[in-house]
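The chain that follows stands alone, in the form predicted alone, written as structure tokens.
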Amino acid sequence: MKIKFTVQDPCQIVRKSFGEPIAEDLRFVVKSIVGEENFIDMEPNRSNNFCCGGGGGFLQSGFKEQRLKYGKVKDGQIQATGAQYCIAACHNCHAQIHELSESYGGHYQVVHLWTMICLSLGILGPNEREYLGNDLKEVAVFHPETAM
């Protein structure tokens, strides 16, 4: 079984700033890392994607119950893809989506885009693998002592 990935379009850089071109660049990078056959896009996506509910200071606002309720739409959107991983380029998206998965029983992992880039290059350190699922923890592990 192949591992399936989806990607969250960050509101600030996609919807509010650069739109479709940056969304396409994000997909190019993600597909280059995970393989096009392992990528499942959310519906809707790109500039029409739904906000996760954690941006604009909402993640730190103290209104957790409201934030999670707002994010239920995003959780359903991710779950509908059937992906085991949601790649987030934004820290607020990562934290919010992680909480959504735990709160609504999504059973999907959330991983930073930079983590996937480092993993694909074989340079992700052991301490940076802690929140990866067991299916990715040992992928391309770099051991400096054997690289000499």
Second form
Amino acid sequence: MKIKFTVQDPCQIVRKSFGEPIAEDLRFVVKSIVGEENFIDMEPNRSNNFCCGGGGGFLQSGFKEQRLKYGKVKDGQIQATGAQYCIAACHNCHAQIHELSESYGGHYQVVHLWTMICLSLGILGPNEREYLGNDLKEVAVFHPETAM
Amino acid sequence: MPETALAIGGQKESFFMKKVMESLPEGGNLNMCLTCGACASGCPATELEGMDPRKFLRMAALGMDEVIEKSDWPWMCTMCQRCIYVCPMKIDIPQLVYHARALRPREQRPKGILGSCDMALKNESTSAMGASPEDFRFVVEDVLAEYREAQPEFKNMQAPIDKQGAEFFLNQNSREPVTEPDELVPLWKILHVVGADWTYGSKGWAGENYCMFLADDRSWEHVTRLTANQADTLGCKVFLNTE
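The form predicted alone done, now the form predicted in complex with its partner chain:
Below, the chain from earlier opens the complete complex, with every other chain and molecule after it.
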């Protein structure tokens, strides 16, 4: 389908906790799911990645304008990859990057890692696809008759 | 160069920075800044509120405590640690920011973060969205029953709460049980497929910890201990933090 994916390295999991080895694990999983040729890394990445602006309580701090301005760096990184999907394995990243996609007109999809794993295993039901775009909404639907 | 020396309005000695240094290993290296600017040039929060990490550290070093106390910038820094990662002297600016958050009275800190922390203190869920342990149990059991029936390949799938002796203790962001319960399921499926022996806890199931972001040490310790104790009580070997 030639859909391209990038992945957000969560600061908490990568730079602040487990470093480069878990960044490699993340890429191993993502490439296994989407195919190596469909994966494009952001620059910079891994432990050197930029925070999306969703961490540290920023999402709840009330400083929305500043939060979106902070996220401009992340949005630029994602748009530069040209990917249609950004996989976010962290809740805060997921919420923030989703908002960046809408605010800055990138219109890339932001998906949880669990969604992509289940999609690749053929076990993702019709009601578990909230964050998939129209290009993947109808692909390999598990028990389509249960759609709500 | 100005003909007369610039007057710096701060104290002669930095009390705020000194205090922070006392609480950190090696004083967080806070007095080792070479002013190279590697921190500021790679920080997404640079320019917000006219501030950046280097400027913030310099202001603290110069004793401009009042300016730091009044600034909202510590709430716009996410403490992502990219600055310390690129710093040749490994200066712990994020810890300086964290302590700056605590300079103002608790009730004057950002309402959203304050409210989310207070919610977590309301009951033993530690949920920033206020969901009770009973609410959580109801949603998990309801969603599980529905999916076991609708997708027979998963009729034996488990989503246990307080399973004694489970290998993995898993916490859960409140967003799924409270606002989008179908999103709970993909992770359960993955755990089922790989045969993981896991459990949620009735206490401390919620993964988010806004008390930490609030720089309220006592409360965030309470939240963290509650969930860690639950994992210990159940005899779990691995704590899986999804946050």
